[in-house]
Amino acid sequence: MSAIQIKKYRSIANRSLQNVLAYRTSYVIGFLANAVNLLAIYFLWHGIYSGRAEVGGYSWDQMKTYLLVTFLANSVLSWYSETSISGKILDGSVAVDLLKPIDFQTARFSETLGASLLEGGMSAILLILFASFLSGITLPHSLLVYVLFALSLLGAILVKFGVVYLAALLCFWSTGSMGIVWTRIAVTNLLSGALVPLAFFPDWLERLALYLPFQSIIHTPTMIFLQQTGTLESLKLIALQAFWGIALWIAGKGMWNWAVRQVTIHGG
């Protein structure tokens, strides 16, 4: 890739990430939703763990880092760039960008990395001030394990966006998005450990679960920043992010390349 078009890809990232501050109030009802959101899964695991010391193998200090870090990496590719890509098929704008000497599939990707980067960063802050008032989050006292952790967030990214792209791709197959969104989101929070661990699922499931990319998403980062895997295992599971990044970035650029030759885009 030449100077000229990472300064476009650039370009895209920053307009993406403008777009999001210019609908501020869009913005801030979804951060105060994500915090509702945040304070209930929060104490429905408080009345689980009532009167228990350990579920699943789980400490409640446990489950409660769990959380905080199972909603950070959540929060790091965000609804807008989820609803954008689907929204240019179902439009017929996605039209406009065939005519671009641009890479459609790049130039999504940079809009969630530019979306996502207030996302994240305005989760973190909301995390840190949920945590000070929390005790008992178990942190590590590691630099090589917060290393660790920013490399697996960054293959949870690459992960989530593969399957969001490919299930947003649907749509030109689709009149409407809302089924193929929702239905990703379910399988996703399901079989990634963002719901529940996945060590609370029978064996066949979660055998099942790890075989999958999705566990990639919430599971590896989480099991990392937990300590609950060492280094070298921490870097092999990094490295299956890795694998499963470029794997779904390849199925994606086959099934984009597949789709603009034989469908009609709706509103086209």
Contents of the next structure:
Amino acid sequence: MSAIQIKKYRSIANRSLQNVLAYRTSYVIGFLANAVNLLAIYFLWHGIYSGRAEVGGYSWDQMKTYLLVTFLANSVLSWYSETSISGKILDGSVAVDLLKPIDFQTARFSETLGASLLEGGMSAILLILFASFLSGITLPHSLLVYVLFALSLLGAILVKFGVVYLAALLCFWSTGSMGIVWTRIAVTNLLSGALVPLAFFPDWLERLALYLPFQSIIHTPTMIFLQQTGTLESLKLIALQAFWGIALWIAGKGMWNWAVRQVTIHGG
Amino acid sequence: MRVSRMFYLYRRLYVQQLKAILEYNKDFYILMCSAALTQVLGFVFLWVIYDRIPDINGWQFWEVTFMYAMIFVTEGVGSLFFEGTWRMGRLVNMGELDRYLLRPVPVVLQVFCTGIGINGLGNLLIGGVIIWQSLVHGHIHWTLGKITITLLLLLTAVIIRVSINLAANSAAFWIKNAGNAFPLMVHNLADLAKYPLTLFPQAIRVFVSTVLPYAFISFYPATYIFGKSDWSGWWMLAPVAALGSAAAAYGIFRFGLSRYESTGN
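Could you output the structure for the form predicted together with the partner chain, given that the previous block was the form predicted on its own?
Full complex below, order starting with the chain above.
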């Protein structure tokens, strides 16, 4: 990709970052809404652990950390990024994008990345504040783990984008996005380990989840952060994220080529 | 206006909406299935946890699934029959409410019928099955009185849910153009009532019993139905909570409406 190309996409990312800033009230309220969710789940687990040292191989301290890391990984690529792609398809503004000399997928990815940086940064700050009130959060001590964790978060964004993009393209075929978005969220939450660590699943379900791309989104970053994997194994998991990211990217390209032939634009 | 006339008008308005949504039948099925799927996965979540431990804080699997499903079922009824509350942001900001003010039909009734959330059907079906299963597995001694009270509690649960939705969405009169963020946050607070109230600190318990009485949708009915003697009697406040939240919601709506200025053209 030439320098001019990169500049184009960087300005797209920049614009989407500003967009999030412009609608900050919505963002903050949305974030608070998710925090309520975290609160409910936190107390549920608290109750589950009362009188028990460990459940499913996780101690209470580890579980607290797991919840926070899950929350961070989930809020890095949020609702905003998600609905902006399907929104473009549904309101027909995708037609304008077809005329532009930019790649639709790369442009959307730049947009997502721009928003993610801000959303992820803000979530991280709020989480650190939140975590300072909780005792017993298990933080890794080696710098290497943090580097690997940061890499795995990037990998998670790539994979999640792949999934979100494929789901959004389905809107070419339906006329609404809510159902598709909900289904996507439900399936991703279960199979990525966002609801419960994959280790809690019955064997067959755990094995199935590990064969699918969703595990890269939550399972991988949490495993690395909780130091449940060694360095070599962490690198392998990150390589697997890269594999899924690329595979989904190619699938997205293929689906886009199919989808643009289905375009019905309303209005003139 | 007489109640029978209200029902008649509601039915007429509702049927018109039904015709409109049946045009897009692909979405119809996707939405219904996705709502059902979301709920089933929540059920799987509880099932996976209870597979490892016998009880949470003294609450058994089917007791928790009951509370969980009550939140979904009442939401389902809300979307299926009162979806319009969720469109108030648009009605107010686009000035579409003007049309409603001109008609000799109660505004709130028209708002209720501004759409049909067919996802509610998915919630209603799956939630209904889970509730039914909870009641079957819950070792309950049924008497005529108990059945009557249970039905009454289901009714108050729906009233409370719809009232909270109406009140939260009335925020559209004050918050201009903020999308659905605020009502969605209020909606998310219902998550706290999906699980036994005993798990939470005192402040949260009081909050979901008084300010936003979600606990009367799930927790208090559960304590009555499953005979949790520590909490006996509290369910009797459910009708009070229902009437109170309905009155408060309608009051907030009327007050907001009095501030409505339409949009200039």
